[in-house]
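Only one chain is shown below, in structure tokens, and it's the form predicted on its own.
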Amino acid sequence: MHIGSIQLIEFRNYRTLSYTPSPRLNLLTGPNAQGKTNLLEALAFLLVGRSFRTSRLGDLARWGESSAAVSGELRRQDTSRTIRRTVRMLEDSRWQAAGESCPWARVIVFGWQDLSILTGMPAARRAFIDGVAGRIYPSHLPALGRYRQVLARRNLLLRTRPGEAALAPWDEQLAAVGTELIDRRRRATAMLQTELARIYPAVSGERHKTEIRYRTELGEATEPAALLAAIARVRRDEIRRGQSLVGPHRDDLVLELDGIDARVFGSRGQQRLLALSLRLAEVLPVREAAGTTPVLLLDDALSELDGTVRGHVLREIQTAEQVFLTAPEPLRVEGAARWDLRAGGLCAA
């Protein structure tokens, strides 16, 4: 699939802009400050409706503006749609989106923020992995808010020193679905990983052995009566500390690079390319399960890369459908479309 056109209304710095892009690779370049990241934005909120930037809904209008609009053409195939989705604020200044959803549109983003992958604290992985889950698997996101409302429902009760007769209606509801969680979490890490491995080795252009394992207190087991014993185990010091300490909210990713931990001793450059390297491998998994194949925006995605190492990112991007990467000067990629933006501004390049 890939985006036909694209028209903003008071989006961030744009007061009104119409694209057309291309269906294959987008550079997109300019100075800093001149609206990249937010063009890039818009094209995420068009498609899922929701910004991969941050959850406040009035930071996409314009400063001053009490209301933005996103519309275009989503194409996939024979099939084409046309959505149009909005932002306002309502007379309690509460801030609200409306708009047509498209079932099929599916995205993948790059940025500074993935670094945490591999520098951040578990939550960081965490989050990623049920990002994946989430795009390869429809009922894991909605599952995840049902585990969290049962998790904080779980933690009040702990804090009240409660008996095993009133945890365990918890704990059952709590070892179900984490345990769904836990399966759909390892399945996408085992999708990664076989991408991965052709990925990292293509694009740092050395024989890296790279591996992505998801850990958790299960170990191997997959029933939900393996969660419910790791929950007996720890019964006493949940009662003490008045919280939940196993479950999928205490997993984690192990992220090695030839056998050593990466997020521990990999080096800035080695973990910018591993992250950048996670999102590509998500293309196949994606595409495989959704019928779609996401639009890739990868917001400065060559910096602190050396120029070999660049031209490797570039071929593999290549072999992805529409593409849209940012950099602050220009580049040049033969049979890509090429775009300056500057003061909310855009034109070819």
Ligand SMILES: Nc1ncnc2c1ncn2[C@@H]1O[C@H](COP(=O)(O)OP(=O)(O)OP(=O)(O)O)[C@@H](O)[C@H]1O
Given for the second form:
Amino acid sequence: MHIGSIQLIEFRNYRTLSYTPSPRLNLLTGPNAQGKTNLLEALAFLLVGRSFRTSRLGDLARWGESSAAVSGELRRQDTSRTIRRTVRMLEDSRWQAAGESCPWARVIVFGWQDLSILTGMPAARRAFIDGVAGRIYPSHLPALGRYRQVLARRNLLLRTRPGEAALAPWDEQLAAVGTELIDRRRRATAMLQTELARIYPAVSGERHKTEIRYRTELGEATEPAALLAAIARVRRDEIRRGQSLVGPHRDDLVLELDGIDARVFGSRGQQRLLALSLRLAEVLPVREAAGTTPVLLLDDALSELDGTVRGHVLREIQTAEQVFLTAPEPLRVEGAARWDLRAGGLCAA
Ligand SMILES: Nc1ncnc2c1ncn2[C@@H]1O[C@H](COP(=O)(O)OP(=O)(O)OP(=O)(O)O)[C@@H](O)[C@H]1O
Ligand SMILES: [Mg+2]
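Alongside the form predicted on its own that was just displayed, please also present the structure of the form predicted together with the named molecule.
And the full complex, kicking off with our chain again.
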């Protein structure tokens, strides 16, 4: 799929902007603080109605304005769909989003915050794998919401030092939804592994062996009974500490480069390239699941990479469909559409 056109009104630092991108590679360049990331954010908002930077809707409207709008045309094969999304401030100062959605629209975003997949706490890796699983399996995020509710209720109960009978129904629910989540996360991890094994050597230009594994207390088990048994093993500890100690909320991803923990020993460039490769590794699984190639938004994806690696990355991303790549300095890539951004305005470079 691709974005045929987009119009912004009072969105971030843009008063009005009308942009007709290329269906392939778009290079968006310009000095710092001109609106490159803001434009990517508008593209993501058009596609899926969410920002990748904030959950505060009010941040999206230009300062001092009480509404913002993004509209545009999404295309895939012979179909096209016009989408309009708005955020506006209500009388009680809360912000509200409105607009129709497009069930086949998919977007994959890479930004500097993705370095936390390698350098951050386990929660960052869980958020990453849940995002991937959510784009592949539409039922994943609703199940995650249910799991969080069960977990919160169970944790509240644990603080009252309950007996086994009171906990039993919560254990069952936690184990049932928890196993469902673990199963989808594992499958998503396996898909990423297959793609990563091809992409990382291609972009690094070296024959590195990469590995991504899902790590859970359950080991290889796939049945809710295994999670129930694990819960039973830690029950005393859980009651003493007043919190649930096993389940997908405690799991993690292992990332290795040539058999070594890339989270601890990877160089900064390697970690950035691995994070970018993980995002690129999503393209094919998402395409197969959603029946359409996702739009790629790559924010400053070349920084901290050496010249040779940059060349490999540019070649790799051209195999996707529509790509938007930002950079603070001019880039020349054959066949790419180039745009120059200055203070909330845009012109063909
Ligand atoms: N709601 C808003 N209203 C008006 N301006 C905003 C709003 N939110 C952010 N800005 C401003 O938009 C400007 C551009 O931000 P953006 O993050 O898009 O820059 P950028 O071109 O990606 O820069 P960099 O190269 O440093 O990443 C910033 O100066 C920021 O202060
Ligand atoms: Mg930026």
